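Next comes just one chain, in structure tokens: the form predicted on its own.
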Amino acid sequence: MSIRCLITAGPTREFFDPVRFVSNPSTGKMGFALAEAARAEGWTVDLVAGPVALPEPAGVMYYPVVTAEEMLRQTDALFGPCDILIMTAAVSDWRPKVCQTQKLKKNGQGLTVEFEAVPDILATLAERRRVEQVLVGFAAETENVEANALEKMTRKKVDFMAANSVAGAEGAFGRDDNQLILLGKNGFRQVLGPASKREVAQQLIRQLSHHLAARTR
């Protein structure tokens, strides 16, 4: 069976001026783990990418974007054709409302900005989605793990919610092993590691390439 696979990964950046911004510590390494797996399995892998500090995979069709609109425009180009999404970025929930064209001066003061919401890519592309698509998305929670991670699988109306902690010294941000709780519609419930990145990324393309065997039969 030919999956196309498209895979976001890594954080973004939302600039407030032409050298400051605000990101998160995501380093992708879950993501390009993803994307190897999916390209052992045979998987043709569109990965989207922020700003990260990992060599390209191999036998990957690879899109470095560094703001949220951007990852926004350059996953619903390539959202059309693919068979699943799996939303593993961190991507920046707000950004600043105004970007300052020159760099804001020190002046021994406090600063202020302004926040608004960016667009929430994995919503969007729900909202358009084929009936056979499959759409994975990522749960990074400090608290209420797989409550929170229920609620957002319903709310953005997606098939599997991948679950994990980013609480403290020992959660997923930065590190080489990780956890996922991988939910689904109807109860479905698999505990993915704890193993290297690279393992559970192996798992969890087991799981879905057995779901997407699974309704073809």
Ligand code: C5P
Contents of the next structure:
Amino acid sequence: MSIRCLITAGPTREFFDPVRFVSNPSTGKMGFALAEAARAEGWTVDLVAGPVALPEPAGVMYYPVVTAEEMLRQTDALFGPCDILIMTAAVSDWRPKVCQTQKLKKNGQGLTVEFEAVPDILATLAERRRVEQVLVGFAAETENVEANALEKMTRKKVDFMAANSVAGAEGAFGRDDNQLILLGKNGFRQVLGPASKREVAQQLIRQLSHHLAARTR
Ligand code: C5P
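Alongside the form predicted on its own that was just displayed, please also present the structure of the form predicted in complex with the named molecule.
Now the full complex is given, and it begins with the chain already shown.
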């Protein structure tokens, strides 16, 4: 069975003038490792990534984006034919309401920027999913990791959530290793790692592969 997998990775940037933005420390490593593992599994992979400093993985279709709005548009355009969506991207939750056309001049004073919520890409796509599509979210949490991930799985109407602690020095951002708790509807729970992000990615793709195979049996 040929599987088409859509993966998002990295942060988004939300600008309030042409050279200044808000973002987060996501490096894209987990998403890129998943893209490689999915490719190694023989899947066709579309990778939509925010600004990262990683080499483009071989054998995948690569779509670089910058803002949450661009990520939504690109992911939306690729969602229809995909069998699995894995959203590892750390989408910026807010964006400045206004982006100035010229660089703001500093004047020794503070600056107040008003923010608005960005669209929730995963929840938006989940609203118009086909029933057979598998949707996997990532929940980066600093506290109550599992409970928060379960709540997000239900609220965003997705099949799996990979719960990821980003608390303190042990947090996952930028590190080469990781530990995930993969939570599924119907009470599925599997701890992946701790191991390198590469290995954790292979374990996650294997789990999803089993899930797909069990469904078609
Ligand atoms: O930020 P949050 O914890 O809600 O993220 C959970 C999941 O939702 C992640 O998979 C993330 O990629 C996705 N998400 C999204 N659009 C947003 C915020 C998060 O698709 N605006």
